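The chain below stands alone and is given in structure tokens; this is the form predicted on its own.
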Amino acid sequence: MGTTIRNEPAVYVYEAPLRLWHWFNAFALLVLCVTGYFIGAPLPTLSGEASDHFLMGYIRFAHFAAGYIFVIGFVFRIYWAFVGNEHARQIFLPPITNPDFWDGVRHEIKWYAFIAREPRKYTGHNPLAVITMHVMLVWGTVFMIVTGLALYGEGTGMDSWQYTWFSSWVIPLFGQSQDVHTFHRLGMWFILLFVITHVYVAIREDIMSRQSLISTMISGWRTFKDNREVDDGH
């Protein structure tokens, strides 16, 4: 991860398919977290005949629909890691054997802890972001998809692909269905912790590090407010 001086005012980083996945994934996560919370902690019983209401049914339908968007989007994201540019692969293949990578991680920790005075600039994700997204987003997503489809397979039945591919081994692995529910719900809070951190860091970096983050995920272009040193690594 060498350091160079970049004179160009902007660098094209995130391709359109990746940006579309980012925002579709954010929308799906929002729906999944809200509806998942109410599935685990249902609303009070409504007055009147039960046949007059289908509120929890709509909530479950929204959860399942968003879940399929989440799954399909992640499969596409894996595909784009192979066919997209180098930045599309960052969160899947962190260079953990590179000493410079861990030096960058340490510096970013100091920067976010208000110890380091100057930020390092990266065309893609900084090293701490790469390792955080790899652990919390990539593997958190895998965990939520596997446990979610295992729970869904209970409803679709033993003849369904969801049951055969997921329920048949995931539920015995955890012990029982309720245990899968519990860990799936804990996974929701794990993902929410990542989202809160991700939003905070994006806003903070846009303000303090003199490089664009939020607008980059809209336009694809990363801009720098001066010509200081920029790390051209991952």
Contents of the next structure:
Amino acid sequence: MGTTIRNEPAVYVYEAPLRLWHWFNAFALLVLCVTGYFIGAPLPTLSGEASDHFLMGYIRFAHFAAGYIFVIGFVFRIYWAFVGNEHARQIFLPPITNPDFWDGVRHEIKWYAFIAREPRKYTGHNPLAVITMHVMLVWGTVFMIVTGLALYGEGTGMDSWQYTWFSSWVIPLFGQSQDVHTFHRLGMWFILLFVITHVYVAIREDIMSRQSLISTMISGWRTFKDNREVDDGH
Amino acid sequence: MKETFYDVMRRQGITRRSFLKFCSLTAAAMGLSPLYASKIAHAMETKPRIPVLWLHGLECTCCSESFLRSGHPLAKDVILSMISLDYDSVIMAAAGHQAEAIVEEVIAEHKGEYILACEGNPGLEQDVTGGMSCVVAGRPYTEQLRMAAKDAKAIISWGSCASWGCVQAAAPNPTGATPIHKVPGIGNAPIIKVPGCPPIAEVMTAVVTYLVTFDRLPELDRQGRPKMFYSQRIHDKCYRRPHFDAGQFVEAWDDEGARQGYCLYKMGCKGPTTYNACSTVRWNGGLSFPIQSGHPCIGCSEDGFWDKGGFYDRLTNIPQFGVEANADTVGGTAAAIVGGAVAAHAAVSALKRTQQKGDQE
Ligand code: HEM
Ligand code: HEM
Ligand code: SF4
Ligand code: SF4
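Same protein, the form predicted in complex with the partner chain this time rather than the form predicted on its own?
The complete assembly is shown below, putting the previous chain first.
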């Protein structure tokens, strides 16, 4: 190759609302994981009078505030899937009936397994990213929101909408409140697995793939490192 | 003429004054306005006594023990005079064939009118193997239960045994102990659950009083528990709650925090996940309750509390997966593996990249 020719036109992929959601969501999730961890396994005890401190109260408040940002953000993200461009729908609707899609997934796995010499070139997400985001992040988010609001409804009481809509059926479904806690916490680890892989892959592909990544999630524009054809069928 | 509750009480030597006091106490316990006291009194004076059959399956009798120790001695007398006349194998005077005949008599005479109070649950293994896990008067308990349930007006599931299964249903549950509402062939009588191991005495007497005076079930939540006693968690009304919000916890049984009465969350307190009235009604006539005496709530009124690992762990086991591990051991291990894989993958990627660069030059 020698010199990289960068005259393939840049494509506007991720519109501003989607990018904004991405970073808000990432921030909310970070706060949720840290505060959630300490809700179940609190920091060392504080001495003195109860009225001198409100540590657990603040931690829980931060969790609930971030939780609401997370919920509202996700509702907005679903709305954006309807009104945004085609890439805004990708993580919600993986084309699982399309054999080409699965061929793309296989190729991407080979690329990560160091078998394929080169990844394919995509304007949107690559197929492996789509399927992982769909299964782990989208459904993980739904799970965390449903169990989170069910736990929240226990605090707001039986007359609240959170209780009526969520706690009333989620708690018996899992068995009892303690089980909802356990699975909410397990859900945190599940989403954390996604975040670890996602951040690693974003950085790695930014360096090793044939298109831009991190800058795309910031500016919205996808640039390419070679001028051969895009082979993602989009 | 049929006997009323009031007639029975008078016969038991209870004065009118004590009777009215009982009515107002009960109204208060149920969270009803004082006006209801006269309603209760009126109902008891005019309504014919409703017969109650009290059956015992696989259980430890802690429900009966709790009931007999109702804080207000009067409450106990009143309620007992309502029900003990029929059948309760633990406290009735009759025995043998005579006693067993009462059950059939009540069922025949009061079809669809009597209340069936279940303490304990049946071992369904009896249905399959004809096993001997619980035999009453020479017959499997499951038979007696189904027979009595068929024509009952309503069923009370006393305690966590009848409501959820409790200790005898703990894995691997050799007798197939099954809560009343899940017993096949139990019939269509509405079931009211009063969980707890045991339930609080005042809660038990109030539930019976409500049923017999108002002649209908109290309002139940989705899981069949009376809302008036089970709509809030221990944690919601716990007097140690300010210490929880402050972040002040007992970390060991004999530490300074324990002496100061700090929150027992880190000692495994299940107050935040347990629906019961202990922190408001309390025990032994409102004297105290477990947390007040320095012990965490073990969640005795919750389904499956017996199968989640240690009572003193905040994070409990995941019985659904059959693993002796909590969310952090499972999740933390997975995160460590993935984290390690990512690091290894990054190293190989970097190596490859330098190789390829080398090839290109
Ligand atoms: C809690 C953390 C994070 C979560 C939950 C998360 C989630 C997501 C999701 C759901 C998408 C798909 C966007 C869509 O189609 O709507 C995405 C894309 C992306 N994320 Fe993240 N993200 C997180 C953190 C990060 C971080 C720290 C980085 C930067 C290193 C990053 C870089 C990217 C990039 C570059 C894309 C676009 C990938 C592509 O173009 O195919 N993310 N992320
Ligand atoms: C992905 C997002 C989320 C993560 C990672 C997360 C994490 C956690 C964790 C680890 C706990 C402690 C569980 C325990 O050990 O008992 C927790 C508790 C809780 N979370 Fe979340 N959570 C998330 C979303 C939400 C949402 C959207 C809500 C709803 C507002 C919510 C509400 C709660 C509540 C009410 C509790 C219980 C607090 C308590 O017991 O005092 N969570 N969360
Ligand atoms: S002692 Fe238990 S119920 Fe009371 S505040 Fe602490 S965690 Fe909640
Ligand atoms: S405090 Fe908890 S464990 Fe103790 S009796 Fe009440 S519900 Fe049961």
